[in-house]
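Only one chain is included here, represented as structure tokens and corresponding to the form predicted on its own.
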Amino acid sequence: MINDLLSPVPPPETPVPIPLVFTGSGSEYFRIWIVNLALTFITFGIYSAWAKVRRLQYFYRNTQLDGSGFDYHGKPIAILKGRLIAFGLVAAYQFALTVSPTAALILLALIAAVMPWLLVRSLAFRLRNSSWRGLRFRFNGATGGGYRVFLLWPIASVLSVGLLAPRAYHALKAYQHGNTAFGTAPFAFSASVRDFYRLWLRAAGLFLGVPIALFLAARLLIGSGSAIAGLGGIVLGILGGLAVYLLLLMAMPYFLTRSQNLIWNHTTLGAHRFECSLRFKKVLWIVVSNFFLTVLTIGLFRPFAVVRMARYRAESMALVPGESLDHFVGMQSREVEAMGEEVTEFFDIDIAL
């Protein structure tokens, strides 16, 4: 017994990440996509709400964690309601423009006043109707916080000529991730504002530095006055334009990759944490090849393109468990049952974020 007490304590086991798995295929989704497209066209867009539910259910159910798929329970009527509200607001604004600029400004102010509330409702609806292993997600964000991230911070970004855009984006993600819960277990978000500024500065340096350098070089050659310099300036101008186009093509994949890695690598759920390992070159290849294949097939490759990206994004995510998932889900289920069934509020809407 003394030997047992003196024996070294074994180190704790290193948790093994559990990757997400996407089991869908392009051919399966193509059948859903083509039917959704046809019915939406025939019904003048009304079926688009039902199409969205079918699409979300397909991608949720084919995204699995630890052998269990997610699920979506949203009702098409709530989605249709949200779209009718959005369409009505846009139509009213367009009509006001034909009446008078003053009426348009007043209506725009009213839309700005009500839109954050609608977006918070939409976010709560989306999460409340998402589940894993039968347990629902939920959103606990206050409406006041919604007005800050959906109205005040965007206005501040515009007034600061984009200087506060990273701060606004950080506030949005902190609001979304920091107010989400699975059952009763809260998510937490730990990325700093400095992390977001670093991301935006790297992106700006990459996508603005090269075109500016080429432009300045062209100006120097053109300013020398010689014919050769003039020809060189034209060539550099063409190359500069091509460089700008290629950099803009890469901008979205770069930002998607770096921002998703930053956000999810700083998100936790109780004792669990997430890992995201998207690679820029891989995302760029998927985006560029999807674009050309979609053009070559006159749009018919679109569902296969969506599945390719969904598979890569899902399989680049992993959950690092801090405890047994079975125990965690069981505890959350008992706590939710003890709280009683959540009452669904009457005004359910879904406006895409």
The other form holds:
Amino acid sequence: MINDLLSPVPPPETPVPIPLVFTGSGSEYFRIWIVNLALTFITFGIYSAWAKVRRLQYFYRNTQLDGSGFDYHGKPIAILKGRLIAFGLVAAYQFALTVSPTAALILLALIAAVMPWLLVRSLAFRLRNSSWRGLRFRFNGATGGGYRVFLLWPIASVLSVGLLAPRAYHALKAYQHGNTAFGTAPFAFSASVRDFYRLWLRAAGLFLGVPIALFLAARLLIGSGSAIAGLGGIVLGILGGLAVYLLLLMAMPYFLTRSQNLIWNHTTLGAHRFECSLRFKKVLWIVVSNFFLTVLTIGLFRPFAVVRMARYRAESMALVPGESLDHFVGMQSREVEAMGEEVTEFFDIDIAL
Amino acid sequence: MTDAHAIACRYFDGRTTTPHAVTLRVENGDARIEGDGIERRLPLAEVRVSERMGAAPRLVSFADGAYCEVRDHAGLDALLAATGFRAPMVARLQSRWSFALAALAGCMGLVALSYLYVLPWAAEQAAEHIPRSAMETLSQQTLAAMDEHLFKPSALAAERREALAKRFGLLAPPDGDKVPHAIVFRLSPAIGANAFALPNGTIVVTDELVDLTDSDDEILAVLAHELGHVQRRHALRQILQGSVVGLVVAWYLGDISSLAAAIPAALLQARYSRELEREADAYGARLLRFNGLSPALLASMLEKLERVHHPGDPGTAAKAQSRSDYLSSHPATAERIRALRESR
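Taking the form predicted on its own as the starting point, write out the structure of the form predicted together with the partner chain.
Entire complex below, previous chain first.
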């Protein structure tokens, strides 16, 4: 009896996580990148939409799950349209600035009013044009929800001096991940607002707390009157200054690591769930070494840098299957029509963020 | 067609994620798929083959969304070759290092060409078309800001200021009409002996510069150089081409670091302003000669300026200047002085 309890009994049918595999290489992507760049130059930027399709196809197809690559089906014209709209908005704003500050303000309000709609459209565009094993992803978030997460929450976040920022980010991710489907299987998002606040607090503790503690200690020592303590205080103060710079450098990788892990570990697809196990040290190393190598090569290392990061991010992700991956089913085309997706073809827009 | 070109692959019907192990072959101009209960035959014209993208599987797809996922790259290449398939031009460009390196060289060449010729030319054209009112506003704002932070009212006697401005106004222009301008004097302990031109033709001269010399001709020489900046619309051109360079560099390096972007942008902009200084020197020299004055006046004034801004041994100062030619916005002063003395 006791032996039975102590002997490790594996739970029946522990699902084996299936990791994403990345098969791209820096030297391959370098060639795609440089040819794209040259063609973009000689077409005065117009080719950039085609370049984007090639770039995404390279990364999608070289990211594989369970032996099958993802695929990207976006049409360059839709991307070109999105870029023209974005360019038009910026140009209109610049023009309004020269007319009068009031005109610029009105235009800014107008841009803010249409931006959420554009973002929802381009989110839907991106997902509808992504596929795995021939089945498309889908985004069915309502436009109203888009206005909440792309306009109201950011405004609330600014008005609250950032106190509502974790809440706003949670709303955005819940909207994105909670309204996505693969074929007929829906994604679901289960992270709580509290998880997001915990992430923010830890980041704040690290990136604000450490330098503040160093500076406070420095002030105390300098104020103590003793010469040796004063010297120590100055050293601490300098360390605090250095810490601010180092921490600024580390903030982005830290946030990327923790938020990606949090978000994907709380995302499910039907009976399946995901595991994301990015490690901060590894991300930091990739970001910092990419930075120096890119600067030293006047930018030529950039495609290699992008591939390194993509590889690490893909290979830190795994799908934990709840059942076989062979039985996802696409929507019947009648259902798709009923959702009006065909009609929105005209509004296919990708405004690349 | 022989079976040599039959390749094993996985077939997906586009409606479910169920893989089917099939073989793909080409027979009498048709693509044929067989195996695992699948049996399809389609004319080649309705079949699309994805580009080769490294190790990623290639997709042979049909109009209804079904496709074959092919990992046997060599087999597929042989099959495609046998059907006379030709990859799209861009795909072929991307597949070869020679093309990639040519594209790299092409990009660098285009960037260099744009930087050296296209952008300065475009800035010159654009500067011609900027409305007078915009230049007026810009210049007034600039002068107001400098008055607030850097300048004090001139301590020179009003008669002296008027006499200098009047003498300069009497100089005949070497080509075309007179260049509209206004000369203002300011006391500036902050920037010392200096003079510069604003886009609307306002030339600012510091009291310190006037005090630097006893010869009014030398002051006229400096004003002639500044008038060159006005006549060729240098201030506007520098703003235009400088901001384009700044934007492009920020775009290229921006996602790395804004600090990393600032340094190369500053270096590239400095080269433009050196060009403009040379142009202004040339105009100044012509204006002086045309009015019976020697361009050497500007040269000796540059020497005096050099001495107050870089005190110390004149020899080492000159050397330091020429070494920093690529860093400074004014071309090595020694070189400019030589050019002016030699321009007869």
